[in-house]
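Just one chain is shown here, as structure tokens, and it is the form predicted on its own.
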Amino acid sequence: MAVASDLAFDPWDPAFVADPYPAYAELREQGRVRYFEPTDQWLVAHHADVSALLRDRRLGRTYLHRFSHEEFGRTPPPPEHEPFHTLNDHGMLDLEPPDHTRIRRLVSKAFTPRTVERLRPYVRTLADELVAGLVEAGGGDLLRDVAEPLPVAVIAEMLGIPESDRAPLRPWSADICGMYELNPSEEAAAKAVRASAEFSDYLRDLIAERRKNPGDDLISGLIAAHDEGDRLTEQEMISTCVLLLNAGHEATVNSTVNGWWALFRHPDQLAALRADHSLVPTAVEELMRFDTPLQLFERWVLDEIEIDGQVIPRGAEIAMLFGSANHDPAVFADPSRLDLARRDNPHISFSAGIHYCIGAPLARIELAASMTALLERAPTLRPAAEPVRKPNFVIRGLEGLAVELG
């Protein structure tokens, strides 16, 4: 067994986590999978075969709809832990067909090109609106005031969700997150615990609350698809909600502020950007390429698979590393070089397969809205002080990003 233990590959070390690239470098000369002890994973770190594996359908995010947690040689999660785990059991992400193609058709049908694309001068107004306050105070926190703000507003008016009770809808997101890190915590699990018990007695009213009166948003849309054929549960829909709201700007907000500390560190690449506002749409794909926003995704295996002669027996799991299929040389011509011109860009940011994220193009919309604003708006932009990075590694971002007109 090839165990990488000896490897620098460490997601626990803030030096590691700052800049993991190179580890992944090493981890890929290394050979197509590794063994990784302290989180009994199977790390795949070349672009061709996490792509091939979130796609073959002897992986799943879930094993539950095959196998008891007895059956596939997994211990039960506590049972203090349940709100997370009836939150999280149920949302599309970690449900595999049947019931994933049911949700997610359904969700689709309510997520549409047309209402996303009815989104887009909203998103565009509301960019204007928040950099154009940044603006006025002369700097302040990118983070904070223009790159959470903004997909935050952006999914709770598609699921709508009143204004003033949007306060919570970050914190609640953040302390679930926190499960989705390597080996979290007690702490971090109790947290999870209760966001999502909050969160969840939050949307059972606004769902009942939905039913009497119906309006023209997501979380309507979804309740009618429910109550026309039962095909959507309440648990469900909760899930789906909570899912929306946090896999749609979780990524987006560290996208933000990591592709704009990476322009601050590339100044040739950013001028050039100053330069031709049409660099845009590449300059999103590439930026979500440079330093990707969820490093690593995990799956189960349910039947036996082979990885360069080395056999993965069912009932382990595999962790993709998105980071470093991002990097691969194999893929991506210079990968460590950032090309905001790049134009051969098949990053996996968004994932592949069946769990292809579904709000792909929003968050698109979203990152060129915001940095299209920052350009015109702010064409001095620089940052006040090194950031500080958050200790997580899977979900990777800033704790914040200072920054004052020049």
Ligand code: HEM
Given for the second form:
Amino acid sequence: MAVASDLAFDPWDPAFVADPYPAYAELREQGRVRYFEPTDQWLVAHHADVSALLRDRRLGRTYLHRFSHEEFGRTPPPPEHEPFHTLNDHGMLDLEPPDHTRIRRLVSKAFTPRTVERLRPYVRTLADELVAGLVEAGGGDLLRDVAEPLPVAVIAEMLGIPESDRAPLRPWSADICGMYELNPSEEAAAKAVRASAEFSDYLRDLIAERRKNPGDDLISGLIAAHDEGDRLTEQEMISTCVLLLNAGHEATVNSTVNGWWALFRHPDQLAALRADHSLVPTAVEELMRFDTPLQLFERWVLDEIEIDGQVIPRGAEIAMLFGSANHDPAVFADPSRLDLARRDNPHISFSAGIHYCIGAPLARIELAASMTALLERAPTLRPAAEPVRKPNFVIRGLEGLAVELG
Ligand code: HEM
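We have the form predicted on its own; now please give the form predicted in complex with protoporphyrin IX containing FE (HEM).
Full assembly next; the chain just shown is listed first.
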């Protein structure tokens, strides 16, 4: 569905999805805020505005802590979508204070930079093993062989998901994530509903089992916190675990393959990185800026705001364009240039404000581990074919990335 409009923004146009960055430049020039009729949202494309709005308490990821659907002028979701909303609405990402604060405080202990730092050697060993397999096979699919199994294993291990149970995690996550695209179809919704119900049932059983036989995993830790002070309801525990499992790998997988595809398209930068592995930390940040893995996040307007003279009333929805903010020349010198040594890089890919990504320190360790393992063990890695881009706009990724050793 192409959208007739004077706006350069068309998230259903494959050409736009393939490279949205030139259109973002036009959008930024057209002003600070624009109404986008097809999704009934206000688009915000400048870094300064996105950054400020993420910290603005007049906006929220939900409105249900203050208003009913009717009071907010919104139609409640259809009853058949209930399993998705029950799951989604009780995870910390879709809660606001005080519930958000209570759950985030409990979970964040497991994700502090110091705690995840202890995982670094384990993540590195895993990355080495996966890359060794790829090299031994003379190539393969970087997504299937390295980018995906690494973060899935790490987050599943942290939560204590037995290895034999891990196969459905990816399909469940992919189906649930379909609901985060703009205007999801009924077919996408049905898939998300089914996956939500199955994933919830699985975790309910696992939580019951861990209650009987606790381990040293995060689920057992959340149960202990729950039983001590009744601080997490069972539904919140299920929703939090699903959120951690999904958020804990989805964007890392995409960042890895988007990043390597960008490297392959910039041979001079890849050569510089291969010559100097100390560039890895800045390269990880720059690749997340350059091809932003999560392109858009939404907020509800809980109390009227004004942007550049435009009043945006309570009940409206704002769509913040992270990919555009990350290419804003007001903040990034020469933003369309990939510069792996870029030092001043306040990209917004992990968000900001109270929902700032809890997994950012872990994601950085994972991205650095796979990059280093690939640089060291596969110094002649190159693409074997042009990858196919996923049609999704919000969650930006590739279907796969065929590679060979040259
Ligand atoms: C490159 C990888 C990743 C990216 C780009 C990313 C990005 C984000 C973003 C943009 C948000 C906030 C969304 C908003 O403001 O509306 C977020 C939240 C979150 N992320 Fe990540 N993430 C990544 C990896 C991870 C990992 C590895 C975990 C593992 C635990 C994780 C767990 C979470 C959780 C639990 C939240 C919700 C935080 C809250 O609502 O307080 N993420 N992430």
